[in-house]
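In the form predicted alone, a lone chain appears below as structure tokens.
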Amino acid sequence: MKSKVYESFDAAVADIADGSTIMFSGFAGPGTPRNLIAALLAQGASGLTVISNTPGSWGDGPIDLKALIDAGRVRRVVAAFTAATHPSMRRAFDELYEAGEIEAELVPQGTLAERIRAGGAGIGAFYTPTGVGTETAEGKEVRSFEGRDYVLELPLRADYAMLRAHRADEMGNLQYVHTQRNFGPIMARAARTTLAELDGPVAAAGEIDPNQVHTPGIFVDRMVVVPADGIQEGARGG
């Protein structure tokens, strides 16, 4: 079997092309893949549809989403929390966005969620109570089960999705430590291809109690172990 083991950053992300659809896990620090966006904004894509809780944090943090969109390298967002909470805190998203130079679908955070679960599941299509009324249920089927209104949500795929897991072993079978979690284990499925970049050195195989294994070899397809120098604040679970 090939190994899923790369020497480094780069070579994971060198063949992501213009206008793929990332998935990128990561929930207010724990679990962002920053060394693998780092490498895919040295790497170039453009035009990309990003999947994430958010468009990236705000001010001069470490690493993440906003890089790229700062870049001007992302062509659309769909994520739970686009806007700024305060005046102080706006991002370039914020005025591209206003602009009409960048395209955001907002989501309810249950909902997007469950849309790659869905995606993953191979499920075509699914109702919610969540957002009937409201401007994320315009333009959507809307039907009504034992009295109450449900809107028709479809689900989220994408070309990849990259993560941080706390260890794996050779076979893909990754660990995430605390809030690391996260989305990681319903992206790895929505995506054709899943890259995670690990806290520590990756393990034989069976060295990783099966009862412990978060998301499974079959779903993850590259590995990089982040070196001692690399980019690890915040992206540990808390």
Second form
Amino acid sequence: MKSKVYESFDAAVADIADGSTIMFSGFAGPGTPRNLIAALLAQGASGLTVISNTPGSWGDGPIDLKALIDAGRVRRVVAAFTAATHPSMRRAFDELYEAGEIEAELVPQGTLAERIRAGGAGIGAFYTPTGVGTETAEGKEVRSFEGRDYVLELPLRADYAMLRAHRADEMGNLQYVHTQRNFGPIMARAARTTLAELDGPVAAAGEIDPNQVHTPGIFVDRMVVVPADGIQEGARGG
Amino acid sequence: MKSKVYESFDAAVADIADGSTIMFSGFAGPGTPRNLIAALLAQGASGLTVISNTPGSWGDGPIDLKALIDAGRVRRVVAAFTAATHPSMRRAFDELYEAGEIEAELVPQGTLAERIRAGGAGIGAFYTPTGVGTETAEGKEVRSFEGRDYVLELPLRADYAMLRAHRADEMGNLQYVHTQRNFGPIMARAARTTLAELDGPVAAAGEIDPNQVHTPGIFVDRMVVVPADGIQEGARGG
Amino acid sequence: MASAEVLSRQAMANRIAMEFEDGWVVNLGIGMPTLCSNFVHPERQILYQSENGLVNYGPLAVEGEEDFNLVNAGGQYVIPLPGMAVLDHADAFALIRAGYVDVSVLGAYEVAANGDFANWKLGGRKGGGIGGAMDLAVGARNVFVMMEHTTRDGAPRLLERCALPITAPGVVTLVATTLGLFEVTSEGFVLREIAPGYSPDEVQAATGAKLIVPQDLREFQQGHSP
Amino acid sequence: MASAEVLSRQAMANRIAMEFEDGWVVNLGIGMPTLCSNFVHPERQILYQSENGLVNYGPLAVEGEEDFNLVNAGGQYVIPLPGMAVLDHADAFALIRAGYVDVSVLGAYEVAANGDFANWKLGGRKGGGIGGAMDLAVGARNVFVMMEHTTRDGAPRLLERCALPITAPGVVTLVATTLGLFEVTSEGFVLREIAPGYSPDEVQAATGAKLIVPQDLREFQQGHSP
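Next block: the form predicted together with a further copy of the same chain, after the form predicted alone:
Full complex below, order starting with the chain above.
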């Protein structure tokens, strides 16, 4: 079986085509695949659809989705935030979005997670109570089950998922640490090709307890170990 | 906060009323809450609706759901098997079911798992491709998404879930070992009250790595440690 | 009104936290609501849940001792408590929708007399920031709101009907503002407790909905932070 | 026909297993299909998946060395392989429905020329045993069937249309029986390989659907178990 370990981030992202749909893990920093994003920025793919909790951070943190957006590589965003909750926090995204130069779909965060989960679970659609009676349910089917209203939501899938994990074995089995986990496990299942950047070196098969695998290797295609001089979590992202 | 540790199986099941709906974990043995079932049999509750992979084993194994069915305590079964695949394998259940003395709903196993998962995830209903074009989809809504047909399925919830786990801490956080896990995590979330029997003693809070909790304690209400002379996995069940 | 002073954020947070019962699973929204965890009731164990996948996490991490992979939903570094559990995002919201969160404390721009509230989109803006608020609003067994009583311009935030796009209809049951504690009932807002030095008329004047003032109106209960 | 002998179960299993490609995720149904794992292709790594929550599990456990909490979907004790992963039941079926299983090998009562198959309910019975078959049938990228060519009474199992309630419509692409290897095409069954000593006419006589016999019909390829 072909090794899943790539020597460089550049090699791992080399084949990503213009117009790809990519899911990015990460929540307020932890789990953000910053080194993969940096490589993708250098690689040059454009016209991307990105699926992520936010369209990047608001502050001055290490590289994240905002870098791709600022560089004009993103055509469409699916996220739980298309504006900060405070009007003083504005990014390039906000300007582009208000000017109509970038498309965006605003999705409640739990619905975002569940749609990604459904995409990796072969579910055709599902009914959630979230958003009923609000703007986010406009134009969507609302249906009652056992006396409660639910809105119909569709699965999300992607060409690629990018995530950061803590530990891996050569089969591609992943472990995350604390809230680094967030969208990683569900995005890995919803994407055709999953790229993981890793805090530490790749262990031999058998070194991770089978009961403690967070993302089985069958969902992981490419792994790159973040070198000591790579981008590490710690400086704040959004 | 009240302790979740019960001194006896009898105490843990004492309040279960006639007519309750109970989910039972277990697949081909591992994960089956045999000691809780034995206590429930002695306790006497009847008219039960049971949700489980099978309505008990076919062979002569240690106690499982078949004991409750044989004793006439079960009114309705929701399971992925309402007959063995081989006609020579017959149980009391088969006789009762064919005689119309017990109700049963036959559900494909993945749909059973997904319905239980939906019940513990606040999902109103979902569309699955499984069963389309077969007897199990008869009378159900079939709908096409992106050119593929799916059948609408409803969540399953229960008054109680019973499961077996390997290790626990006093917060109720559970770990399972190998295929003992099966339905445990999803049933614990879909039931109002979850009862767990445990292979080993209850550890202090903090002794289980938070990254390695399979079922968080907020889903677990009552735990009983299986004593050395209790019913252990090993002899085969169905 | 010389002696009247609006309630501090911590006083509001303490008052809300006094409602938390032993063993409750509590989700605190970004900003003001996070102050609730500073209030510690010695006889009650509270389990704080965060929608980015934590159950039973602890207080803010001291600077220099942060685990950079351990943040709450507000992106603040927190410390683990013994018995903490980590979930992925789908499971974290599954438990929210399934009703395992006993209370969600949220900030808001507006709360209406029918229990609607708005906290994700400002007027005239194209984008919005929903985050986990809509899931918490429909999933949590109780939804409590903490907010300034009026906008910076003095406009009321407690209204007959929300003017902004709502986060969820009819879910809020308790609101702590800088002027008091308000229960949302089928009859509308009931002023349960009032900031010291204020009169019900003064509070009514700053409010965009009719207030019910009960006979047993009390002064705002001041919880104390340990 | 003196030298003709029906294919053994292991021969059928070996032939099916020869189709597995390097890196494939393979799910083996209860009974006959489990024999596929006895065939080991030295240059191909196969990952066996079991719908009760295992990925990359190993061979049957030797008696006396069983882990009583480690069974495959057939309830047999198996051993872990290095790099195994355990999932709960919902996640195990999620991956099946999402198309991560490259092939599901299932037993069947009947297979039809249109790719339908039946394996969960016998005629005249009230109950049935679906297990994971319906999910695997619609979720796996390939569905292969292994079965006796005829029933104990000599009735054909390869049919124009299934008589029994089907497990899934139009999914089977390859069938190994005791008499040969059959591809299911849009034209119907193509007899690709035939058991040694049998003639196409003899196979057709035992079959309930029209067989297409191609010019390049081969003798059944005998894989050998290591």
